[in-house]
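Next up: just one chain, as structure tokens, the form predicted on its own.
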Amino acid sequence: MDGTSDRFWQEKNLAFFGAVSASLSHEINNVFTIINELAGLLDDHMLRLDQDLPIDPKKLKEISEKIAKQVRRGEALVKLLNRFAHSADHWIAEVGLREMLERIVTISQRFAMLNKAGIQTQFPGDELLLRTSPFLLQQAVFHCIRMELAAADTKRMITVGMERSAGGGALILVESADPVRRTEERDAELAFIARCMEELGGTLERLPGEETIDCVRLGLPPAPES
């Protein structure tokens, strides 16, 4: 299907929201599963008490600490899902680019794990504020990461970076440590990402040559003056 067609565009938007929501809800469910298993261990200890058998306070403390750790993990996942969902509240909004990229990289980590790959980041220390479409920009970066992850081979590492560009805009880089050969499917992905960037008033550049797409650069314009 043509990567620029309206149907493809709509399907991609829905698939992106669904994939992220499903992935995060899966991780949240894992938290509940672990807490349920730990609660079962507590029940075993309580049963020993009912039978007037000795219990080890250290083991109870360990279980309590593990439950607290999973609660914190669950809270972080719910917060992440909530922020992602609210990124669709307003089509155009002021965005902290580093924070947004950190969020989409965190979301993508499970997909990296499934591909037996890794994602590292190279961000400047300071934040960069832009006025753009948070949902659409996240989607463009997400598809860049997924495209590079699918080709990860030897070092199995993807790098996501950002830097300021001339004129107050920004440049986002998504790079694979391994060669990423062009295919019909990846060309369709590139066409979709290019449309996202066109909607954002930005640019898409792929490197290094005609046959590979080892690095994708997303150029974003500066925020308009008020």
Contents of the next structure:
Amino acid sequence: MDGTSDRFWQEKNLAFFGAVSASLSHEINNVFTIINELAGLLDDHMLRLDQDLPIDPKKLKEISEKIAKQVRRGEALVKLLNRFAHSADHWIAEVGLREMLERIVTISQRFAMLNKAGIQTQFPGDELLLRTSPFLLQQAVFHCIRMELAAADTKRMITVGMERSAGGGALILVESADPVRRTEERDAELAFIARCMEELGGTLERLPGEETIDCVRLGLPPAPES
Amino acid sequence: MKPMRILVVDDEIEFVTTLVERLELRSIEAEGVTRGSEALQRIAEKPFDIVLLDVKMPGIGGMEVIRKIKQEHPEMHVILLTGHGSAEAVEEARLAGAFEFLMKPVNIDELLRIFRLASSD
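To test you: the structure above is the form predicted on its own. What is the structure of the form predicted in complex with its partner chain?
Everything in the complex follows now, all chains and molecules, and the chain you saw is the first one.
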């Protein structure tokens, strides 16, 4: 498969949805696991009452605050999963680019953390509104990030940025300080990202050389006049 | 009777500290770390009866840690913990020498039962 065949295309679309859903549900399960232990610890302390032993109110307050913190974390994850799932509702929709990039970066942080890497964002200026496919665009950015992460043999910091392009469209940049060495697999990834961008009426530019990838620039066309 | 010595290894610090506290309340000598590399270092410094080990962690993952533990300390029991256990993962854990493979969240009474089983093995 050359990275642009129909089967490869379909598999990548499904794999993207699966990878994100699995990662977020894994993290939600971690939240449940912690709440389970904290509730158990609360029970352990309450059992002391049955044995006429003193309990420390400060300790109970501390546990209850930790539970509340995990509930907030869980709420944020569920919201993220929900927003991501709904991004597939309409193939074309009005998209706030900054908001969408923030979402996909947040989703990608767990993948980065497992690779001992980090992702930072550079979003100067105002929100950019585009009419595009949110699902496909998220996927293109996610694959750019994953490609950088797959090459993370050191503590890599990936930067995701956005800016308005000269023609009124937008430019998304995914780069890292350490260049990514080109491989057959990464070239196939790039071919897939290029196909995503082609579907979006956009462009993909890889910088700079023959052997490495320093930066991937995704160009998006301006929203059509309504 | 000598208390059980348990090492809890998981990248979720809140899970580690809470479970360690609950085990200590049950007179178990428990310690926790959040990285596979820290676990290997701690095991080299001090013997443990049982290692409770998360599968997915940044850096050295649980499967790699268990192989290293079993190479150096074949007598040490390792119980793997995961949020999502596929049949392949269970088989991989068994081949790596895991005593048990548990799904999160885990019930403390069930955990204690498995600890006792491992200790009497």
